[in-house]
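Only one chain comes next, encoded as C-alpha cells, the form predicted alone.
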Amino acid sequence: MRQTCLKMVYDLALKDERIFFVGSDLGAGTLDQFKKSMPDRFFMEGVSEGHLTSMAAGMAMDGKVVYFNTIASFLTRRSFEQNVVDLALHRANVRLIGNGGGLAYAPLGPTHEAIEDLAIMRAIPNMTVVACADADEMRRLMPQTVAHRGPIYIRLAKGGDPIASRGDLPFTIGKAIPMRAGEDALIVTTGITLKLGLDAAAQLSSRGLEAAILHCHTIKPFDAESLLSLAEKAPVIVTIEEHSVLGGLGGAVAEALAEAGFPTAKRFKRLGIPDVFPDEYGSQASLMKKYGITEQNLTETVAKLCTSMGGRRPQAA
C-alpha cells in the first residue's frame, strides 16, 4: 500500500507542477525517481516533523499541493499543534501520509505504534481522515486528493495486504461503501479490517446468519447517512478497527447511533485495541490476535450478540 501511494504521488506530480513531496528521515531510495526527475519539488529532511509540517503549510499557502510522508505516530502525536494551527486552521492543501498505522510497527513498541492516530486527527476541524483497505483502493483514492480542499491524513497499513476492495464499486472521499447485504447484523470496517469483515461474514453465512458490511474508508467526514440506512434494519452492529476503541471508527459509529433515536433496541460492540499501551513486542499479527482484531473473534462476537437479541440462532460452527 505504501509503495502504491508513493508511486501515485510521483505519477500525479508528473502531470501537475503544483505537487511537491516532503519526507522526514525516510529510508534510502524512497522516491529516488521523483528526486531525479523533479529535484526542485523533492525535499528529504531530518527528524523534525513539527518544522516540516509548518514548512509544508507555507508551501501550500503559496499554491502548492504538498504530500508529506513519515511514520504515522510522528505525524499525529509529535506535530499535533502544527496540524491544528498551520494546516487545519488555514485549510492548507497538505496530504499527510502516515506510515504504519495501527500495529504495523509492533517490533518497535508503543512509541511507534499509531493506535490513536484516527482519534487525534478526527478531532481536528477541517481535517479529512482516510484509511484504505488495500493497494487497489489506494489507487482510487490518490487522484481525488489533488483537488481536495484542505488537509488530508492518509493512514497507510503495513503493506502487502490482500486485496479486499472492489473496483466495480464507486470510491468517493467521505462516502462509505456497502460491501455486502444482510439483515441479521451489520459489520462496520475501516482500513485492512475490511478483509476480516468479509471473511467473518462468510463464516456467519455458513452458520445461518447474514451480515451486511459497510466499509468506511473515510473516518472524517463520516458517512452517517449510509451507516444509519443499514443500521435501521440490523438488530446487531459491530465495528472492527486496528485502532483504539476510543475515538476512531467505533467512536464515530457510536455517536451516530446514539443520536439516531431508533425505535427498537440495538446491540452494539466495538472491537479494537482497548484503552492501553500495547505491552508486548511482536508482530502486527500477534498483537492483533492478542486484542481480538481477528476474523474468529468478529464472527463469534456477532453470533453471540445475535443470540442475545432472540433472533435466529447461529448454527454450530
Second form
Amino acid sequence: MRQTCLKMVYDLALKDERIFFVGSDLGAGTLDQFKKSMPDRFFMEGVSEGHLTSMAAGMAMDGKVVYFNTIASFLTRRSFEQNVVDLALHRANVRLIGNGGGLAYAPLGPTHEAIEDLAIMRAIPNMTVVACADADEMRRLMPQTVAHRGPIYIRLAKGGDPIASRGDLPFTIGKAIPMRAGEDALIVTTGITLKLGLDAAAQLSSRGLEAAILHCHTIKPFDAESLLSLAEKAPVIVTIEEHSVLGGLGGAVAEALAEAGFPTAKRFKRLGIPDVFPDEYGSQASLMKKYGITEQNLTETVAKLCTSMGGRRPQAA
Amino acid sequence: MGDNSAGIPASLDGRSRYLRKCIVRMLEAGGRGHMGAAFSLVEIIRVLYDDVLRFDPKRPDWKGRDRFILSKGHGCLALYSVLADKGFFPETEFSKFCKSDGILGGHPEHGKVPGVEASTGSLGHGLSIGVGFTLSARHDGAGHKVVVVIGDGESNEGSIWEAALSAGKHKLSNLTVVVDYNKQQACGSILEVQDMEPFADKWKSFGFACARVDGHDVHALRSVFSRLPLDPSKPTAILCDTVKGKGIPFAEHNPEWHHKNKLSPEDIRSLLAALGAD
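Form predicted alone already given; the form predicted in complex with the partner chain follows:
Every chain and every other molecule in the complex is listed next, the one we just looked at coming first.
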C-alpha cells in the first residue's frame, strides 16, 4: 500500500507541477526516482516533523499540493498543533501520508504504534481522514487527493495487505461503500479490517446469518447517511478497526447511532484496541489476535449479539 | 534616548506616536490586549511597510507581493495599526477589536484580516511557514521577499531552530527573520527565564547572516533593511534591540503590561497622555 501510494505521488507529480514531496528521514531509496527527475520538488529535510508540517503548509498556502510522508505516530502526535493550526485552520492542501497506522510497528513498541491517529485527526475541523483497505483502493484514492480542498491524513497499513476492495464499486472520498447486503447484522469496517469483515460475513453466511458490510475508507467526513440507511434495518451493528475503540470508527458510528433515534432497540459493539498501550511486542497479527481484531472474534461477536436479539440464531458451525 | 520635559519620548516621532495611539484605540475598544509586545514592534513593522515590502492593499493576494508573517501573533495590534494605515482595511475596525462583529482579534487571522498572510498566535510556527513560502517562490522563480518577525521568548521554541536549520541548509537568501529582542517574556526577564545569548552567534552558526540594530531607530532599521540580503548566499537574521512597552514610561520593561485584560478608562487616559497630544 505504501509503495503504491508513493509511486502514485511520483506519477501524479510528473503531470502536475504543483505537487511537492516532503519527507523527514525516510528509509534509503524512498522515492529515488522522484528525487532524480524532479529534485526541485523533493525535500528530505530531517527529523523535524513540527517544522516540516508548517513548512508544507507554507508551500501549500503559496499554491502547491504537498505530500508529506513519515511514520504515522510522529505525523499525528509530534506535530499535532501544526496539524491543527497550520494545516487545518488554513485549509492547506497538504496530504499527510502516515506509515504504519495501527499495530504495524508492533515489534517496535508503543512509541511507534499509531493507535489513536484516526481519533485525534478526526477531531480537527477541516481535516479529511482516510484509511484504505489495500493497495488497489489506494490507487483509486490518490488521483482524488490532488484537487481535494484542505488537508488530508492518509493512513497506510502494514503493507502486503490482501486485496479486499472491489474495482467495480465507485470510490469517492467521503462516501462509504456498501460491500455486501444482509438483514441480520451490519458490520462496519475501515482500512484493512474490510478483509476481516468480508471473511466473517462468509463464515456467518455458512451458519445461516447474513451480515451487511459498510466499508468506511473515509473516517472524516464521516458518511453517516450511508451508515444510518443500513443501520436502520439492522438489529445488530458491529464495528471493527485496527485502532483504539475510543474516537475512531467505532466512536464515529456510535455518535451517529446515538443521535439517530431509531424506534427499535439494537445491539452495538465496537471491536478494536481497548484503552491501553500494547504491553507486548510480537507482530501486527499477534497483537490483533490479542485484542480480538480477527475474523473469528468478529464472527462470534456478531453471532452472539444476533442470538441475544432473539432473531435468527446461528446454526452450528 | 531621554524623554522631553512633557514626558513624551523624544525618540518617537509623530508617526510612531500616531501608530501607538491607534493601538490604544484598539485596547480601549477591546478592554484588553497584548500591549507591551505591540509597542516594542511598532518601528519594525512601520519601516517594513513604509520602506521595504512591496504590496498592494487593494489586491492583498497579488502574486508578486512580498510576504510578511508576524509569527509572534500576540503583537498583532502593531500590525493592525500599520495595515489600516496602509489601507488594507478601514480604521473603523479598531472600535470592534475582539468583538463578535469585528475582524481584528487578539491574534491575527489569515482570511479574516486583509494583509495577514498566516494565522499566528501559537508560537514557533511562522518561521517554518516562511521557509515554505520561500522554497515555493524559489521553485517558481519568483523574487519576492519573505520577512518573518519572531519574538525573543518565542525563540525558546525548538521549532524555531528546526526552521533555522532548514533555512540555512537551503541558503534562503530571500528569507529574513527579524527578532523583536525586547528581553522580556510574559513572566519576566528572559535572562531569568531562558537566556538566549549568545543570540547573534546562534543565528550565525545556523547559517544566517546576522546584524543587530536599535529596533526603535527608524533610520537604522531602514539602513539595515535596505541591505537585504546581507549575504546573497544566506538567509538573514536581524536582531532588533527593543523595549517592551516602548513609549509608555510606566509600561516599559514592565511585565505587568505584557497583556492586560481589564483596562480601565483611567488606564487609557494614562496611555494617551504618555503619548502626548496629536
